[in-house]
Amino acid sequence: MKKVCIVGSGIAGLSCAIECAERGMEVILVSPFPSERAQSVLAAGGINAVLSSEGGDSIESHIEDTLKGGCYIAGKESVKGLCEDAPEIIKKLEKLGTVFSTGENGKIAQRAFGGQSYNRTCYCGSATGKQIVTALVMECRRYEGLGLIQRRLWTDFYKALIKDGKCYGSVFFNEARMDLEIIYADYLVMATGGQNALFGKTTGSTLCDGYAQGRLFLQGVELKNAEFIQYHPTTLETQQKMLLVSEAVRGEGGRLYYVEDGKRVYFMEDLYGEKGNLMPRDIVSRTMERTGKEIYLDITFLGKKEILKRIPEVYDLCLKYRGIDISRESIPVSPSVHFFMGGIAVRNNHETNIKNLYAIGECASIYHGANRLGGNSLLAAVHGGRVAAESISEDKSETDVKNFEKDLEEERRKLSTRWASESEFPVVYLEDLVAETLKEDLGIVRDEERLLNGLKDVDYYLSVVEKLKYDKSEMPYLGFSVTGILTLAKVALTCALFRKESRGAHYRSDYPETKEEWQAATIISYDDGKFNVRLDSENVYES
């Protein structure tokens, strides 16, 4: 029986866990909390797919807007095969248990989400996140029983076990017990999300803050396209973090404006005409930003019997969080750090240049180019980890053991001398100070000056690391991912600096046209502690 270790159970985890066990495999889920507070259940807006030609839809129309939206560096197949997966996604999620907003009709609603040519976007209200994570436990909470899925929580992915190019597992962190542990398996699946902690206050978790993905590149797993980082335009400010103002209500007809000399300007509209307000994220946010105005969205026509029917979170959120009566008054929004195009480097049977090594969900990089569309990362979680779990059934290779247990003692010494550290500078703060450069060197707008600048900063808290104070009682974890989470602030930073043209997601103020000789992704790698960036132009990666 094949031992498959997935590290993350948000939706993509839990769809490689419940597909490998239908497969007949043995998995272990390994995540540091549940389920239900992996950053998949702030998910408000919808899931993808044609259900009906009524009306002009196709497959055919959903795979161009996709490759269109990301400026076509997503790779024509992978993006095929989302988009033809994604009507049979929707029937296995209802038949698990996921409850879809209907129409009149019966029949599960859609509505219109940005860069999309028809209403084709599945909603459960705006928590379609929340429902979808909710039917995947329950169906993976079955195959536990059946012995088939194994959970493991308060466990922190550390370091994957590779030898010769070629994965055997991973090293975790046992939060319980403070020490380092290996759980070796034949394939192991890395489904740890997006990197908001690399940003601070965004619309996401900053559980998700990108250490994997940063370690994984100094173990020699190429990345992908780290400079498509998606802001998304309607965001609203609270103590805590950004709160996410679904695409939803825009998608039920909210306009977006600002106010000049007393009168409201729609500005959206005056420039993209009757759809303007549902233009992709990346003109939208850039838009908003050039206004230099204060944005507002408003919604209140719908009324509030409406909008409880239709965006309920979304009046509820609003009403406690800001005291914000949606039905009554507009909503001041922003631009906020919300989704990475960016990650890990898979082809598209979701394997990375490691063998038996998979990446799926946020953290992997390879449907939505340039930018994402709204409505299609749900889509990509549950379709990802389909595939995976379908490429990792197939695989005939034989397998081989390897111990590595040398190896651990010598990662348990490097982590006592850690916390060791007998500086008074805590490491907590560089969490602060990462986030301020890349806000200010890697935003909406860039330039070489800056890129520059941010490059500067990080390598300067690269250079320290080793030497700050790793307060073991108050937060352990800092005692190893600080470097990798750092790594990675310098690979997005890097592959900005070396893409010099504007496209999708990245916008460079000296270079703001699109360029057909750029029209690939960039592929960055690590090697004799340097870092290598070339354009995928053989595609190898794309196809």
Second form
Amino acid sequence: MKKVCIVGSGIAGLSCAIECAERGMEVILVSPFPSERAQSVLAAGGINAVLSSEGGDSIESHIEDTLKGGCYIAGKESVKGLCEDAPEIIKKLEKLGTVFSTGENGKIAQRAFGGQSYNRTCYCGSATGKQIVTALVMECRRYEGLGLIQRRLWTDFYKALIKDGKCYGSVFFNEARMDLEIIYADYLVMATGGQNALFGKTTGSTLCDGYAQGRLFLQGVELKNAEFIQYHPTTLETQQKMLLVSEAVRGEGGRLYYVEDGKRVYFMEDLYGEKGNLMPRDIVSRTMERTGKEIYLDITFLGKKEILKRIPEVYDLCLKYRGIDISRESIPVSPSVHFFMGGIAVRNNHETNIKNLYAIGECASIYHGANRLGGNSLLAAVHGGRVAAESISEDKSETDVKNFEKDLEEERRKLSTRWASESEFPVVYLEDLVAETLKEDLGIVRDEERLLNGLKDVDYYLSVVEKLKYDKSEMPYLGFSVTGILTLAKVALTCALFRKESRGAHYRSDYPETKEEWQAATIISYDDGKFNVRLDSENVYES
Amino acid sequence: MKVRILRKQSPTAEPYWQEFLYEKKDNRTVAGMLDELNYKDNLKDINGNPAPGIQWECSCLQGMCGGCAMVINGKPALACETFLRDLKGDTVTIEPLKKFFTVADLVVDRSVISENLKKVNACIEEYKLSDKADHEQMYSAAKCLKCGLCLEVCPNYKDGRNFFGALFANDCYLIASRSGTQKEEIMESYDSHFAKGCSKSLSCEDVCPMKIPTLASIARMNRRKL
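How about the form predicted in complex with the partner chain, since we already have the form predicted alone?
Let us now look at the entire complex, which starts with that chain.
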């Protein structure tokens, strides 16, 4: 029986675990905390699928919208697979118990999201991610009962077991035993989410820090499109985070405006017409920034009754954290880091450049190109899990076992040396410094000077990080993860400096045009201290 | 203001109280306050003694993941949605949830929740289209964070050995309303691990961060039994 170790138990990890178990494989599902804590539960808006051609929609249109939204650097074949699988995914999620919102005819309701030609976003109120997680957790539990899925909590990813271009499992830090341990597996699937720690306050979870991507990069795993970072146009600042004001608000007719000479200026509608508020996220964010004004989102005209029916969670959040009653007043909104289109480079079957090492969900880079459309991330999370499981199940190559015990001892020695001494300098300071740097130098608008400054800062942080001792009163994870996080910051800056054009979420004021010769994914690899960047002009990863 | 925290350095260590001084900010949540206290390279307690960083669990910081459930001034609540302005007096007392095993400081092991659900095979298995009238209640019940606040406050829930608490009742309802194969099995589990032990204090509804109408789930389960 093939043994699959999945790291991360959000929607992508759960989807992959269930699909592997359905195919009779043995799964170890590893995460520090239960699925209910995963960032997936924050995904509010919905999940895209063409469920009917009645209104004129088609799978071809979903494919074209996704490719266009991604500025034509996502692979056509993989996007085709994503969109074709979408109706089947919705059916399956419903059968597993996802409580989708329905229309008066009893059919699953769909609404419009940015960059879409038709209403194709299925949703569960404004808690779509949470409802899907609940359903998947329940199904996962069935396979846990059958002994096919084994969950491991309080366990943090440390590094993958890689030898001669092949993966054999992973080293983890076991928080209960406070020690490193090895889990051997025929296949390792990374489902560790995005990289919020690079930017401090974002719309996402504090648990998604990008450490795994950074660590794997140092182990020879190639990363892709790291310069493409999505700013969600409508977020509301609180003391601790940027609260996402779901795109559903604009999907339900919400209008963006600023005030000039006492009058409202609906700038998105003025620039782009009736559907202006629902332009792709990169365009809305950039346009908002260019106005240099306070921006507001108005949904009051919908009335309290409809607001409470269609977007109750948005109503509750704004009231609870900012005292704003959205049925009576507009919401002050600003763009904030929300999603990372870049991540671990994977082929169409979600395998990385390392044999038997897969990546799915937000930590992988495949479907969204230079900019993701709303409603496509939940879809990609579920689909990626399915594709990886199928590929693993069909893989005919021989699996073998290698002994990594010596490496484990070496890692133990390294960790205990670092952790043995009290430090007066918490590593969290370094994380905050890098977040400040990236917010300043890798923002919505970039240029060479700022990117070089950012690189200088991050290089300095990297030069000191290995000399730091870990604070004994903190979990060791906080200490050992910081090198990976800083590495990933350098990756993002390096890729942004490399791409001398503007495309999707990557806007360079010194290279404002989109250029045909750059219409390909960025690939970055690590070799003996060097960060090597290239364009995937031959579409190596689209196979 | 004074912040009084019940601390424990490791799973096997003895718990102890430690106090800190904090300049109260009305718009800050308890989670924000813990973050601020921790963001120091020389955290000191009220007597000026060096103190180790305060361990607590968080993920979403907006009341949607249940990670930061703890007992604040004697009341089980999520730290990220408890504002300092709403707390009475000059002292805030913070303890870990007491009905679970404390791993360190305010971090508890809540795996008994999923273990119990696993024990009774709480899953839909074969899907049966649900009654349209159930839609709203199912949507509410499926929002359960598995944070454990309802268990903490419940006078009947002890350690989860027999009585599984309100969150279990809601999951039972989610299954009974849609499973073609598990209905009888789940009704039995509901009876033995919830219905028989619940004294209907309904304190679970008061503390639920998602405002799940558990009473409605109970009522619908009772109707199914008949």
